[in-house]
Amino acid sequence: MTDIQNDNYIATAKAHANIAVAKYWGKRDSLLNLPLFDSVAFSVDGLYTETTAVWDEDDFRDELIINDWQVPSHVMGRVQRILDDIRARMGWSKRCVLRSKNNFARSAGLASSASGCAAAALAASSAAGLELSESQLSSLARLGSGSAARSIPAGWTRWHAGSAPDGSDSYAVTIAPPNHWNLHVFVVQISDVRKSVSSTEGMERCKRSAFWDAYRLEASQAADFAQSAILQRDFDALTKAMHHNMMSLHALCLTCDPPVCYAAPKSLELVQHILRACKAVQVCCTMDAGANVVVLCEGASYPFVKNDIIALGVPFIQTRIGGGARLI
């Protein structure tokens, strides 16, 4: 870590939302977001928070401002471990002002937590005068954040879960580029309200599950599968791993108490379609905590799903598979 130049305390950054494979759920540490197990995703370039922080002396309190709504001070808790965090190593009292713009619904299963905590990272801290490298942003991030340490990185990202009771091991890494598939990205936008239980307290009410232990196993080995489908363009292995991590995980919610479910009607019928379209060509999704769903294809299936997807009547958005957080 070194100091770079920066007099007006000011810096902008661009994040994209990512999507887990093999996912996060379960915390060894909730105070540090530190996970029970590794997990797999892959940056979503269509989804991005660009956040610009400025630094100052005169501010009496920080602020967070998303799209042009101040978020209230007592629920800031998110960002406020990042700025405590970055303060802390400065060793000044300045405060900050977040401004904050999503491209894409908050709190709707679609990580706009993930993209919002890393441009914070990296804007608050650009704007502070640090240079973190990836690792240390990614730890940073993942303060305000669990899944916004795999927002840091490019492309198809690992989250290591680590095992320092201080969390300086647990981070993420691009395992391989933004170019290294070429998959055609649907983000399925089935609902924009906000889910009415967080992944936090989600994740919680799990490990009251009677099934609990039996899911922390079966997550424990998720990103270990979901990492060599990857890296050897498996399409087959990967619609297996994902779509099992992804009905495991949303079973485990139904069983938790009080239950949980995420999904609405739509977003069960577009799984079971893709769900049958997968035994003929190459097409598989997953449901983050939240109704909206993500479709990943090849291009010999992409005219296919993109019809079928039209035809179901929702909004979507066509992307691919995007790069890592950036000063802009």
Ligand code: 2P0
Second form
Amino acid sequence: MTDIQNDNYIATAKAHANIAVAKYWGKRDSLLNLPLFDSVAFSVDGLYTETTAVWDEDDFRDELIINDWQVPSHVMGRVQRILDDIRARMGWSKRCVLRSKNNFARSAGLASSASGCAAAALAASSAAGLELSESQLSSLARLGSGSAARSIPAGWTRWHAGSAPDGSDSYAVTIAPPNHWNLHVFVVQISDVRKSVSSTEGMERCKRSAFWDAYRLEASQAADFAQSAILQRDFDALTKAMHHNMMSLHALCLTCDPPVCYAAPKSLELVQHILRACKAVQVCCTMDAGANVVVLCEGASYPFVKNDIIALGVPFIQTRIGGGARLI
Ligand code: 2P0
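Would you mind giving the form predicted together with the named molecule, to go alongside the form predicted alone above?
Every chain and every other molecule in the complex is listed next, the one we just looked at coming first.
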């Protein structure tokens, strides 16, 4: 880590959302967002956050403005952990103003906290004059939202859970660049309504499910299966890994007390359709903690898949595997 000159204390960064193939669900430390298991994801080129960070006078009242909405200070908590960490490194008491724009709905299972915290970590650390390595940035973004660790590196990523109590070995790395596998990505927007149970709360409830131990065993192997499928560009293996991991997570959520059901009827309609279609064409899908469905397919399957999604009559974004967080 070296100091860089930035007399104006201002920087702007862009980071993409990421979608997990082997999911992060369960924490070993909820303050530091340290996961129980490794997870594997891909960056989504068409979903991103751009954030400008400005450090100014000595005053602890940070501000966060998302798409012109001034976030109330009591819900800024997560981003504040990132800013507090930067202040501690700098020995500062300056405040930070973050102005952020998402090109997609927040809290609808499309990982806006991931791209948001990754963009905030890169913009605020650069604006402060810190030059952090990719793994340091990934750890810093993780403090705001666990999955943000995976929105720092490019392409296909693996977040190593690590074992250090301070989280110093818990960060994400690229396992394959964006151009490694020429897949099409469809983000199908079933709903833009804010999800009723946060991921943090959902994860805690799941630990009290009678099926938690069975989930835990499978989840501890999921990242290895997904990574191997990706590195070999084995679409059938990727389909198996993705579908199994998605179903396990949503099944577990249904068994919590009180139960959590993130899927909507239209989500299940599309998932059922893809479970049938994947026997004939190279297509697979996943859902995170929300109703939206993300579909991956090979070039040869693309026309059929796109027609099927159009027939559903819901909005969708058609995109590709994306890059990592960068300054703009
Ligand atoms: C994932 N999700 O791997 C999983 C799958 C949702 C379902 O990471 O509590 O918003 O901020 O660390 O990062 C969403 O979790 O949770 C998430 P916190 P975060 O993408």
